[in-house]
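In structure tokens, one chain follows: the form predicted alone.
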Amino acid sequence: MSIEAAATTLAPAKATAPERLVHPLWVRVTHWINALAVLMMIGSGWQIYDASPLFDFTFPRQIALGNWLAGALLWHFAAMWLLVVNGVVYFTFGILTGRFRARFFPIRPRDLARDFLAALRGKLSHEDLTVYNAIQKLLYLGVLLAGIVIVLSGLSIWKPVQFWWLTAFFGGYNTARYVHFAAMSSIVAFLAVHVVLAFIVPKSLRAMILGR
């Protein structure tokens, strides 16, 4: 064995680069609190819907929360305050730390078209979890907007007299119920896609738990 080869063999292995921080602690905490609050609101909301359906179907009691209207309302209001307080914390930190600006913007039409075609071909890259592609940016912004709409429309349904101006903004009590249902449906659709992608790209779930 040559001297060079021996030196290479005996040399200590080069240290691996430390893992990059993907999600700081405040993102992870608010994410999981938000997930709990949203699931509570959806389940109890389905039970409330069943008491006065908008369409020709109802949700099975097995997937609803509250067992009856009064119980569902208690769950719904408790989850609502949890969602609102947690949302205020999330938006405050997201704006002050610059995370929203860095992660969600800009969204360019050409980037959307490129990433949409890549997604259709199953070639959308998820190598760097610290960088969102255009599809992710659009979906995350969309679900944040849906969250704001569902809270405001919910307030207009809950207190149509006290918040008459908000109820009027949504076109009246009955229209506000349809808006509320549409916002809920969009959030459920987002959650379905979100969970599927978490299984397809498991390191994204690990990052939301451990941060790295």
Given for the second form:
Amino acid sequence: MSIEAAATTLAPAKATAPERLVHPLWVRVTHWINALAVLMMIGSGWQIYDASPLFDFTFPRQIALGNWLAGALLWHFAAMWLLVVNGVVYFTFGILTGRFRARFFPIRPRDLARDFLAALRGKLSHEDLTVYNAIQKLLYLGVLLAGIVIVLSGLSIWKPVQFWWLTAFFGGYNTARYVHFAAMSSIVAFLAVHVVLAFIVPKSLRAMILGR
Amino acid sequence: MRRRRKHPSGVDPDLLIRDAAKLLRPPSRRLFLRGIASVGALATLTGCDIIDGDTSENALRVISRFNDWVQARLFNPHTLAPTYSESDVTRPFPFNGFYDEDEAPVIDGDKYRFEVGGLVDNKKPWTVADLYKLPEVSQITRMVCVEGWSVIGSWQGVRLSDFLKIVGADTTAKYVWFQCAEGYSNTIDMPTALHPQTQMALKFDHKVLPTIYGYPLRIRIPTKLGFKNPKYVTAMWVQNNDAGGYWENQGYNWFSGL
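For comparison with the form predicted alone, produce the structure of the form predicted in complex with its partner chain.
What follows is the entire complex, opening with the chain shown before.
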């Protein structure tokens, strides 16, 4: 018997349990605006990277945004406003409503170990969408941290004179470029898992659109 | 530096095509596109040529102008670019331009005259010898290319703010426009022109500027991206209208502050 079914049996008043609101409107709106902004930032970022690659590879033009360097820069420095303004709204709501605390904490090492093993066996539960397992908590917090790092390291590359102290914090201009790239890589890795899981558990996708 | 070829350097085939396309396009269509250009309108359009093409770039340039405004406010006239030591200087220091190194303009120092115009009291042209007599300052700063790479160089020359004083420039004017021997140009904002590190560089590494670094005169601005550091400068105009610039006119951000 599933947890939801059990809940229905034990508490008839909660007969509509599966219909509970999983994601309030502000989460859904900021999520999809963020998705759009992140795609524009990554796509244009790849094109910018190609102008002066840090490693022995470039991104294919077909998957990069902006067509040429100036175009990519225009996209990047426009989408950054969407990313940052939306991100500030998200963090403000997340902290003030207590949702961050309720959803992402606590992360106990024991739960992590248990859920990690379950994940390896492909048995990690996504039954109750309102409760995140320890792996989810860790990954969501991790990608939020990567988001903060990518914005700050980006700012340090954009303004290495006005914000020289921030650039110095990231190890200087050249190192900051690698930090920015590493943060992008970890976000892309997160997205790969995130998007696959959204399709494996379609009700989670539904919940992010309809709220329940 | 091995990674200087893509932009801005050489003749880019994309650029040629873009320029050609611009010539072919009927003006009415451009006006129409300008009229509807907005990110909101973009969302309703589909197709790669629209996402990647001039339509979106025109819309995005509106935000780029907003970013100019933001950057002008972020610019602190008292914040200095970090300076480095002699041992940090990138050697060999790379050539970079929209043409190849062997196409760099070779200027005859004897015939060269630096013209000064616009809102200035003294419009007397300057010879190389006159320029060398001006008080010299030195800086070792990082030059950041719009492509992402950066190099550290050592430049000597006269502070642009000192020179503006000498020629009696109206420093309440909004812009300073530079024209170069090979057709390159830049316009910069007056606050940046008056920044203590903005320099009329006459030497590199304590030696007269070699041709590839912009002989006889380059404007060195460590608070701006490399393409806002014009070489082979032949004229300077103090004025209130924005005369644009070579890369700026093609879509690179105008302020391009660091």
